[in-house]
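Take a look at this one chain, the form predicted on its own, written out in structure tokens.
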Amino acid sequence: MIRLTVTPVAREFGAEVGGVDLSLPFDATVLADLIGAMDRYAVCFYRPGRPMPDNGHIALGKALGPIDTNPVFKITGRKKTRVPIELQDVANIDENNDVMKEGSRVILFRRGDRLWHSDMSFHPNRAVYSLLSAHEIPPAGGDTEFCDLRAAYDALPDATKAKIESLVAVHSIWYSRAVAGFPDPTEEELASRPPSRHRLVQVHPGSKRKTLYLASHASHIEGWSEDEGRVLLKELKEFATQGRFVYRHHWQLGDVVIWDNRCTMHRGTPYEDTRYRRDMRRATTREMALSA
């Protein structure tokens, strides 16, 4: 019986996970294997040295639980064309197959991405896996870090996970946006996608453990004044992105990362995105099954 083999990068946090071919339909046992991997260590990359064919990323997202098809919001002037509706295109190329240039409200928006974040939290709806494939990749630059979110929970003061029990975050798109630069939203872009709450202590499915639910989409409190939440958010994100707490990809060609949004933050790394292409797609599975 084939398995799937788990390769741990560090004690208890990210993994490299192979000897299946996972672009292909694979049996229970080794989907048991891979959820398993995940819920210990929440990032796993799989590294078969080419570049996942579409359909198969979109067959291993089906795997793993329900897939968005449709946008979950509106940049204004983006046209979706180069890949599937199943999966993301977070790629610098546009319809055209060129790199945006500078300026580019699409480009403007994904900078966003280096701020330290969980994809969706800022949807009632949350993000359970992404998984992320490199099609292209620049020849320097363009890493992802992630943050283990359990780890940093266990770690806090007493007094600490005291305070934060029972607290609820308000997220935003726009919210994160504005932080990293972003122009102001446009009604369409406003409209597309309102905020969300979130408990900001949450116990993980899977492992049963306390986790902390924090994104740079997180914009306040719920409860609190503005600037008091927003000052104990910054200290929770400073708290989990310490060094001890964080794994850095550093990507090859055909590199395939799964991570689980539920207990991990993560952020993209800068490089020059107005001169090198970035090919990345993404599968996003959801907790849960979206409507027709």
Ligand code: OGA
The other form holds:
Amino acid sequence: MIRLTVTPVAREFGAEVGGVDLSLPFDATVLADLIGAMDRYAVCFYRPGRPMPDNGHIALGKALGPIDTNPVFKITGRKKTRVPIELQDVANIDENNDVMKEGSRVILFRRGDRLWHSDMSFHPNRAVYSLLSAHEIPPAGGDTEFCDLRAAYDALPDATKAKIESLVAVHSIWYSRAVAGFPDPTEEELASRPPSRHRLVQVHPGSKRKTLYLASHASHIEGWSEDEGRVLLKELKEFATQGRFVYRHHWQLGDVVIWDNRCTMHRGTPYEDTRYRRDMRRATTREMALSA
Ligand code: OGA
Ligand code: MN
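Having seen the form predicted on its own, can you show the form predicted together with the ligand?
Below: every chain and molecule of the assembly, starting with the one above.
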């Protein structure tokens, strides 16, 4: 029987998976192994050596959970994307296949991914797994970092755990964009995605471990003054992103990194994004089969 190989990178966070061609249909044993590895290590990368075709990428995503094809927000002026509707286009390449220019609203938007975040926390129907596939990588920079929110929760002082146990954070894509220097959202943008609310402490379904649920999209704590909430969120983010909780992925062409958004945050790191091409495409599974 063909089994998935799982090689941890360090501790209990991050692993390389392989031994099976994940771009072809695979059996239930492999899927169970993959979900088991995800539940334990939260970030798994697969290194086939060449970019996965979009259809194989989408099929892998769909094997892991429902994919919603409704747009989650609007970026004013953004043209049709280059990829099938099941994927998110997170490249710096425009519809004419050129590197985007400085000042492009889409480039400014993408730079917001350099803040620690969890995908789609700004949506009531959160992202579960993100599967990011590297079709073109820049010659330098552009690594992606991940932090372990279960280990960070475990390491919090008991008094902090008690204080935050039942708090709810409010998340907005337009808040994190403003922090990252994106211009004021247009009416169309604002209306396309109102804020969402999520518990700050959650139980991770696959491992039953407690986890923080945090993102730069979180603007404040419900029922607290804005300032107080922001201070708490900043402290928790700083605590959770200490080096001891972080895995940094250095991309090779074709890598597919899968992460569980329910118990991790991630961020892009800088590269010369108006000079070098970086073509990354993301399949994203969602908590519920139908979006709100
Ligand atoms: C994403 C993301 C960061 C990166 O695709 O969700 O945040 O390094 N990407 O491309
Ligand atoms: Mn992201």
